[in-house]
Structure formats: structure tokens, C-alpha cells
Amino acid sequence: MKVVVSIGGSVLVPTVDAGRVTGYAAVLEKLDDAGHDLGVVVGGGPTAREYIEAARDLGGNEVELDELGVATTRLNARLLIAALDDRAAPAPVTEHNRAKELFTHGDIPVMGGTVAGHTTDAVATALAEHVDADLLVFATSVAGVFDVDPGQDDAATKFESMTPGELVDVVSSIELAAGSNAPVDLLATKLLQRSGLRAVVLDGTEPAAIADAVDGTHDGTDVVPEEP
């Protein structure tokens, strides 16, 4: 199975910790051992929102503060790209073409951010899309998606499963509201809707969530394409 997965940087570094990276390593050189053709895409996390506060601070402006966070990005990928050994490129891959060649040939791709403007979800979602995967997984820091924001309202309720075009709604109503995080972000959700891919989303704090995706067996939310 072609698998893209998109490991939050608040999920894979919260603080740099080389014994939790090794953790992620793990599970992917498992998956990998098992036959499946991975790319991963790594998020920034709190060390790329300290950054980006602190340019902010000192008058940057968006575009700057976007190209801050797409280096945090790719620190956080070198560190995995450690971890994981030869089984994958040795550098962070900041091209889709040049990521969609490492998955044709077995290694796996590690990318970070691309370009300012788009987030890592994104970038995961058009490299799952590039390369026709079979799923995409969003290893995120909460437990999947919910109609709103859990950690605004209490009495959130999680979806099982839910289509792309339901997955847009909501997080186009989570986004409108002051101060709530979306699990996805809305391009990220609009490239899913286009693209037809399956995806799941869920709280991606332990390591071997990830693998409880492919499986199968996750506690997640199932992204399911409605059918033609």
C-alpha cells in the first residue's frame, strides 16, 4: 500500500527529544519492512511558532515569517531523516516531482514545508495526491475531527466518518472562530475534496497510531471519498 504520512511538529517534537523521533523511526521502518511504500511530510511544531513570534516581534513580515516556519519544518525533518537511517533520503526532499521519484524507487521521501503559504498539510496532501496514494494519515495532536473545536466546547463530538466535502465544512467553520484549531487546515481539506484520496485523521502522540492507521484499527476519523 502507497501510504503519505503527515506527522504534526507539536506530535513528533514537541521538544527536541532524539529518544521520541527514534520512536516515529520505528514504526515507519516497520511499515516500511512490511512492503508498504511510505513518504512522510514533518511539521514545525512550537520551535517554528517561537520563531515565527519572535520575527514577528521584530517586524517581518508574513512572507518572512512563512519561510522561518518552512525552515523549522525541515530541521524537524532532518532529525527523522537521522533516524530512519538509508531508508531515506538524506536530505529533506523540497520538490513533489523529485519525492514522487524516491517513492518509485523504494526510499522514502522526507519533506518538510515547501514554499510560503502552504502548510505541511498541504504539502502531504498533494504529495498523497502526486503519487496516488492509497491513504493518507494526519498524525495530528487531537483524537480526530470533531464538529467544533474541543478545546473550545466541551461538548464536541468526534465523527467516526465523515466525507472530504463534510471534512471542508467543518473545518471551514473551526477556522472562522478567533483562537480554535483546526486538525486540518482548509487547503488541506480542499486538495482532499479534489483529489478522491482516503485519509484518516487522529490524535498521533504515541507512535504506533500511525501504524494503527494503516491497519486499520485506529480510534481516529475515516476520510471517506463519497462514491461516484
Second form
Amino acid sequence: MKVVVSIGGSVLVPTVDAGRVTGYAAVLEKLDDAGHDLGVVVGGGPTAREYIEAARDLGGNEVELDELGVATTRLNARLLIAALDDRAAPAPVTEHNRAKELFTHGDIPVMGGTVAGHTTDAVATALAEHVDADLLVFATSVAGVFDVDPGQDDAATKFESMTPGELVDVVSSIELAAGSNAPVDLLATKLLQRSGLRAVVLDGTEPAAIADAVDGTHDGTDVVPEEP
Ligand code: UTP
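Next, give the form predicted in complex with uridine 5'-triphosphate (UTP), keeping in mind that what was shown is the form predicted alone.
What follows is the entire complex, opening with the chain shown before.
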């Protein structure tokens, strides 16, 4: 199966912890050994937020802050690359064509961010679209997609399964609420909608959840394209 995994920086590197990164590498290596083709995109997590906040205080503009964010995603990506040894390309891959080449030749491309203006969710979705992935896994710090932001409303209900159109609607309404956190960014949901990809959004704080998503035994939310 062709699988792209987006690992949030908040789950891979909540703090810099080699043991934690090893856990994710072990799951990816097992999937690689099982014959799956893999691409991975790593987020910036708390490191990105810390740097971005400091640079905002220093008067940086939004593009500068985004570029700082991209740099931290690549820093985190390098940790995963170190743990994956020779299975991964030796440096974070910075553009999708190169990632596709590596993917096609059986190496694991590990990307961070690319350019200002979106997040690694969108990078991962574009990579999945480019390699025509069978599955895109978003390993996030939330349990899946809820009808309303669970951080703001105790009555929030998790979707077991939803269409990309429903995901766009849910994320749009969450993004409009100040201080809310969408499980996946809006651009990624739009790319998902146009691509017809199958995706899973799950709590990735335990690395084994990624393997569960590939096996189809996960506890998150399936995003399944509508029948044409
Ligand atoms: P993340 O992809 O890590 O954001 O990018 P996130 O999804 O909010 O965080 P985690 O990792 O899942 O916890 C961090 C920041 O880097 C910039 C944006 O400013 C983003 O908020 N970024 C990232 C870009 O500008 N372009 C990219 O391609 C990726």
C-alpha cells in the first residue's frame, strides 16, 4: 500500500526525546518491512510555536514567522531521519517532485514544511496526491474529527467516518471561531476533497496508532471520498 504519514510536531517532539522518536521510527520501519511504500511529513510542534512567538515579539512579519516555522519542521524531520538510518533520504526533502522520486525508488522521503502560508498538513496532502497514495494518515494530538471543537465544547461528538466535504465544513466552522484549533488545516481539507484520497485523522501520541491506521483498526476518523 502507498501510505503518506503526517506526524504532528506536538506528537513526535513535544519535548526533544530520542526514545520517543525511536518509537515512531520503529513503526515506520515495520511498515517498510511489510512492503508498504512510505512518505512522511513532520510538523514543528511546540518548538515552532516558541520560535514564532518570540519572533513575533521581535517584530517579524507573518512570512518571516512562517519561514521560521518551516525551519523548525525541518529540524524535527532531521531527528526522524537520524532514527530511520539508511531507509530515509539523508536530509529533509524540500519539494514534492523530489519526494515523489525518492518514494518511487523505495526510499522514505521525510519532509517538513515547504513554503510560507500553510502547514505541514497541506504538505502531506499534496505529497499523498502526487504519489497517488492509497492512504493518508494524520497523526495528531486529538482523537479524530469532532462536530465542534472539543476544546471549546464538552458535548463534542467524534465522527467515525465522514466525507471530505463534511471535513471541509467542520474545519471551516472551527477555523472561524477565535482561539479554536482545527484537527487538520483548511487548505489540506480542500486538497483532500479535490484529490479523492482516503485519509485517517487520529490521536498519534502512541506511535502504534499509525500501524493501526494502515491495518484499518484505528480509533480515529476515516475520511472516505463519496462514490462518483
Ligand atoms: P506545523 O505544520 O507544524 O503546524 O507548522 P501545526 O499543524 O499547527 O503544528 P503541529 O506540528 O501539528 O503541532 C508550524 C508552522 O510553520 C509554518 C506555519 O507558520 C505553521 O504554523 N509552516 C509550516 C509554513 O509556513 N509552511 C509549511 O509548509 C509548513
